[in-house]
Amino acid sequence: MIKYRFCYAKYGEAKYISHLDLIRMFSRSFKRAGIPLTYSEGFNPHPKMAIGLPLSVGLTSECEYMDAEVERPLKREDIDELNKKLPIGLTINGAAERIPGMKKLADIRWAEYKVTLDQEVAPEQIEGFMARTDVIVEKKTKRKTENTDILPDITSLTVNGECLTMVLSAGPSANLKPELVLCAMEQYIDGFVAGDYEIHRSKILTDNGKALL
């Protein structure tokens, strides 16, 4: 049994694959590629596989991470074969055996997003937004809806024409979605309407500010 970490990209129509369907799809693709996964014991065995920071449906990414346990060492040819079995829009672009001292998926702390808008936003508007003492929005959880100050979870927010770059809290301790930041901008920036936009996750960073692989 060998533990591996995989980095994969998610583009095009693949952005509509949900988190649960993604796990099932990866499991089938490993099998078709001839890569034997390790399974849990019990009445309902499942592959020992975990995705680090689930991506919302409709978003693209170049930096998703997945840990999986396999029964034998992997070669470059195995990754090439796995990519052939994956649906269009999903690509494994990195893989490495997990070694002692490697950061865990639970160590994820931040994520960077590139948001393409259908309008330009002035840098002064973003500066004014970030200079506020608080940014209170209605935030929904599984159990309740409450007013929350999301400003502490926005590490940085910059703009270049129609492209916003956000670095937000992410992971098990705090996870701010970029869509909620856009809602807050509509609330606090005069004349701003998010309109049609595309969101792309460009980085996932751990508590030491580095990538997982």
Second form
Amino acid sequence: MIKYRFCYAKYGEAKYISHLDLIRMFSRSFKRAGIPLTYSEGFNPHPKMAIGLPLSVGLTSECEYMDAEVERPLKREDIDELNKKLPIGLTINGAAERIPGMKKLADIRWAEYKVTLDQEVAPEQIEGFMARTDVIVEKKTKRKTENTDILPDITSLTVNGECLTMVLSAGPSANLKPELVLCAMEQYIDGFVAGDYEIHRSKILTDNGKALL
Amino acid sequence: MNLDKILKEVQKPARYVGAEYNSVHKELAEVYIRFAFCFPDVYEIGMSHLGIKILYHLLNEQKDIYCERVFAPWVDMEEKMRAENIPLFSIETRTPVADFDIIGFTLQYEMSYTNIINMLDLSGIAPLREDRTEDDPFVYAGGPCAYNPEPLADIMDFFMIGESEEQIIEVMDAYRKWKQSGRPKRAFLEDIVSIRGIYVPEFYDVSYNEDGTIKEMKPNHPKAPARVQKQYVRDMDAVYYPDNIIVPNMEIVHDRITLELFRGCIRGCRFCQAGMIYRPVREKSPKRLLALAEKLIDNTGYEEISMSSLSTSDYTGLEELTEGLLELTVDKKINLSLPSLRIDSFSMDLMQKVQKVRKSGLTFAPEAGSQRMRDVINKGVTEEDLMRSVSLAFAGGYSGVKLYFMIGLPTETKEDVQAIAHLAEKVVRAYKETPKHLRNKGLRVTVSASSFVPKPFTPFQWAAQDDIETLRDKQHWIKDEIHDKAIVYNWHEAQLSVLEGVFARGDRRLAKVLLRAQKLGVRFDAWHECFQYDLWMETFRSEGIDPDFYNRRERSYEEILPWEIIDPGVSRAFLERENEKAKRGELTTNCRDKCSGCGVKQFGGGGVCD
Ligand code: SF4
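Take the protein just shown as the form predicted on its own and give its structure as the form predicted in complex with its partner chain.
Full assembly next; the chain just shown is listed first.
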């Protein structure tokens, strides 16, 4: 059994595959590619696989991470074969054996998103937004709605014409969704309407400020 | 169209985008015939259905045909599509359905008919045939419910009756020629009406007696046959079966490889339409099935294979097949599932082999609680059979047992209904009598009682269906007799069964009911949260149609039945004979022990008849 980390991109129609369905989809793709995954014991064995940071349905990404345990060493050709056996819109673009000392999926701290809007936003407006003392939004959890300040979780927010770049808290301890930032911008930036937008995850970073692979 | 925007706002957007592994993508410039395969329910139901898998890949093997899939959008999606003026589209290329050459619907259950009307409406295609023009695509239907095509006779241009693997290619060949010729649409229907299994409703006139029954159904076109004979496959090993089925990107209802072991059923249960219309039994060889299984495993990566047929344990090669499948699957962590096992031929051996991979609950279908009732329906199963089977199962470590029953069967008494509860209690007792060291903890006996719906081409096709009150009373009779806490009792909404009964044995006059119901917003009837019984009743009233005429009436042997325009191979004489035997509680032997002369042999035979 060898522990591997995979980096993959999710785009096109595949952006509609939900997080839960993704694990099943990968395990079937590995089977099609003839890569034997390691299974848990018991009556209902499942492959030992984990995805770093869930990506909301409808978002694309070039940097998703998945850890999986495989029964034999992988070669370049295995990854090529796997790419042939994935559904349209998913591509593995990196794989490496996990060695001791490597960051864990639980060490994820930030994610960077590129948001393409249907309108331009002035940099001053964004600066004004970031200069606020707080950004209070209604956050809905399963049971209740509460007011939270999301400003501490916005590490940076910049704009270039129609394209916003956000670096937000992500991972097990704090996780801010880019959609919520857009909501807050509607609330606090005069005349800003989110409209039609596309969100793309461009980076996932760990506590040392680096990517996972 | 800006689909992405609305896809962000609906539940399960993966239902509408396709792009799954093994889905087919073609260069449109190289395609001559565009075929929309429409399933009148949501994606996860439609994709679970075997027929769509077969026909999709079969048609797409033809270079110049592109078959794409269309499903009924769920209510949230429909609302958005209507608001944004987005017509119904195919999931492969997002092409509006109205731009296809041929639109084929599959009829799996009657309660999907309003979805068909709604899908046509969403496509901008007039649901009534007479309102369509030369520019509209051809709209047709096939599948099991097409054995009574009449409720949709005014909707469809034609029907394919029977198993369409061979027939559909003939129709496509005719279409290719017709399209090149530039002749009017009617000419195409004239071309295909002589293909076996093709029913063109406009080539038949129906007249009625004063009491509303049918006086005569006769062809008004010289080429139309007096009765349309079903088409069926003779050689199951030679018939096309896909080895590269689509693997959906979202969870569907039957998310696994399905191996079809055989078609038909040797048993002849008198309530079962599938057991009559799919005669004769024709098997695939274990060799062919194992070869298919191997390819399907490699091409899909699925973690489960199910053996599917009407009565799987009647497959003559079961041992060879399961041995072979276990060899193929155990190392790869693939589960085998064995649905619809018959309890009288249940084998402990087989159960234990399958158990090596996974232990799941077991399902039995005694169908009726009392022996008298089981004899009436020709379910040749005794209480001892069931007890022996469940005891074996409990001793083998199974603790979950599901029992399927029907209520509302012809001649049923209160004692017959209560016997369902008593049988379940006996199953509990069998568990308690199983030595403690053998059985597993956590006994759970699930009893499901569905309401019987008389179906065309069965010995009970003349029977009156119980009304809602009677069915509800019967449901309570069972409930009141169940005392053990290990028994979980489920029943089905009687209103739905009653409505299903109307359309199952309906005639052409029901089309207007369907049209109005759709206008009033009736759809997804098979979904509990969408079913609107009161709206249906309002529809019947305003169209001046009495649903009782269709389901509450016992028909006489003299009556011409709407579906008799179709010839399924099973003769009327046989069905009458079986109905009389049912009344006397006499059993009929299965096809393998002794042929009971159902008429299929004369019709063309094959399989078990030879
Ligand atoms: S003809 Fe005889 S053997 Fe053939 S299906 Fe009918 S009853 Fe069975």
